[in-house]
Amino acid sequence: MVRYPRATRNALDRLSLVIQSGSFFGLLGPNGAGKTTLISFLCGQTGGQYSHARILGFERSEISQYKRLIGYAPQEIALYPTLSARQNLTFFARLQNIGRQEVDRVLDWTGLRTRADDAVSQLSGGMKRRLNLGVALLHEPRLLILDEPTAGVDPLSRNFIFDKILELKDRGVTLIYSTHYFEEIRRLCDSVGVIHDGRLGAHGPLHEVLGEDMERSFLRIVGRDEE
């Protein structure tokens, strides 16, 4: 259970969820449903009351031991616009005591080697998204959490991001992918959870939870199928 100060209801309430290691888990829910709070809880940014929580084999209370194993790419572009792509990566790498070779690896992985010395403010929206993702991958996490990673990008950049994160799944990285787009869930995810009013309305294998008509199933789960 998670409740914010002065709130009249719980942001998360009696939520029980199991995500298999190595899976690609899609996280769906209306605005304000609790998706961001769940992500914050998993990353150790938000506390709460819980009877049992294990993340990457560690108890939730052992956050200091597993936090380094998690990568998080937020919906907002969390970059310094006046610094270059390389300078941004170097800054975040130093915060984590990561060597320069990882900066070069991420520049290659994101396809930004030729734009490495350009200020972030000069990059396209898709390039910023790729760099935002690259920051989360500097330390090669075992769990990668993505919050609307394709918001505001063109189809070419979206497909590039899809291909790269599917590469991560093939390497055994566990992915949690928060989105509002059913077509992204259909293309990427093998399991899914639907949050509504801080509770998990349904979760499990993608086609068992949402079937062929994903939008209709989603509206039924969140109680809006008659709107």
Second form
Amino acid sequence: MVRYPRATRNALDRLSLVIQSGSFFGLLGPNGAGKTTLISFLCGQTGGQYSHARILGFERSEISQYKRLIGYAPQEIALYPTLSARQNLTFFARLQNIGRQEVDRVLDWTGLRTRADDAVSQLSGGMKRRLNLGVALLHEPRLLILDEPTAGVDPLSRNFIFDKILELKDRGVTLIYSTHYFEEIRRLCDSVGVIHDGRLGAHGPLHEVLGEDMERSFLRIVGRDEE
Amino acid sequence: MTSNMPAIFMQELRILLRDRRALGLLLAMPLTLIIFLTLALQDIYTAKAGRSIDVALVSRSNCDAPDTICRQFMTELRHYHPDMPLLEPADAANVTHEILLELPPDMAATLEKLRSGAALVADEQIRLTFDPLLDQSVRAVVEGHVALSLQAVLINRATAELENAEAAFLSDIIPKAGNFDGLIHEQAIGGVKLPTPAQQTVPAWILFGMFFIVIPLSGSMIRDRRLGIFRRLLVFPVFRAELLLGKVLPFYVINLLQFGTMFAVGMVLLPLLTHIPQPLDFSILDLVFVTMVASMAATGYGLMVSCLARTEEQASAFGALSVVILAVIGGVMIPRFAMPDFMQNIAMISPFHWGLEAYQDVILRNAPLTVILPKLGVLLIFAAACTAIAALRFRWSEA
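Return the form predicted in complex with its partner chain of this protein as a structure block, the form predicted alone having already been given.
Full complex below, order starting with the chain above.
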């Protein structure tokens, strides 16, 4: 359970979830459903009450040990706008204690090599999104958590991001992908969880959850809560 | 986990140094104030103890009193007005003086009434016309010397009227008794008899500039919160304490650089350009110590504002306004000695008051550390209180 200070209800409540290593898990829900709070809990940004939580083989309380294994791309463009793409990457790479070659690798991966020395504020929305994602990949994490990574992105950049994410999946990276776009889940993920009002509804392999018709399933969960 | 503070520190410093508006605010604004105010106020401060008082005496009197009054003024106030004119009534209307002393037409009658203790009527009074902008204390000094002069006239007349041996004795003694040359030896605390404009204005405006760190500091904190940079950094192998310290320290360093620049311009460069001698015979070490503590208060205040405000606009508006109010209360814009008593007491709620007192202890009074430390203690308490409030209200994200 997670409750924010001065909040009248829990942001996350009675949540039980298993995500298989190497899978691509989609977290689906409307705005304010609790997706970002769940991600914050997994990343150690937010505390909470729980009976059992293991992440990458570590207890949740051992966050300092598994932090290095997590890559996180927030839904905001969490970059320094006045600094260049390279300076941003170099800074975050230094915090991970990794070198310049990783910065170049990520610049190539995101297709931003030619714009590396431009200030982030001068990049297009799609480029910023790619760079935002690139920062999370600098240290080649085992678990990549993406919080609405395509928000405000044009279709071309969205496809670019999808292709890159699927590349990571093929390399065995475990992915948690938060979105409120059902199509994205259908296209990318192999398992899904639907979250609403801080509670997890339908969840499991994509074909099982979608087989029941997503929309009806969603409505049934709400009805069950009200009973 | 290796220490990431240097990386965070350098990153923040790089961003800050690229922000021309912030640098302009932190350096150009206080420097401009220091230069203009030091130059503009130099006459006001020297007027406190050093310039001549422009007094003229108008006489249409039929006795020797005017000469005696002039002599008295020349003797007693010789440092102030070596050339006091004695004007005819017709000339008085054509010239402007700060103080015009106009003797009554029948001065002898006035002196007679003074001797007998009788009340004076309007025509028998000495008229003192003064510039309304003149310091009240200057008027009081001149009035005091008019009274002294007339006392001397009366005593001289009384001794002349006595024809016995005691009169001769008195006439010998009284003029000598009125000569107090060398009676008082003046010595200012710290040895600075007349503070220079720079000594008065530079510390005040340096403090003012230092507290303006609130705007870039709160702006930077709120920006990182709004952009999700804090949330992102929390997933990196970084301790929260080193993240915050690395974030705030560059502003502290900029504060110290601000001090160095403004001090160099105000206390070294400006005196060279204006040829106003500026003694630097105080403890630089103490000065640095005071600056370090004052900077803690300024950055602590900035941190608090960043945690209380929700947006950069809120922080900027509240930060600037509150700094100006604290500066006014604390005696930056109006010297504390010019404030009424109740305002002098209110001044003590402002960190500017304690900072200014500590700076003046070092620069003007050459005070020992034991005198300065209590003032620095108040500044440290202020810094600690601000940091505690910031800790209670701190948010890593807007969510």
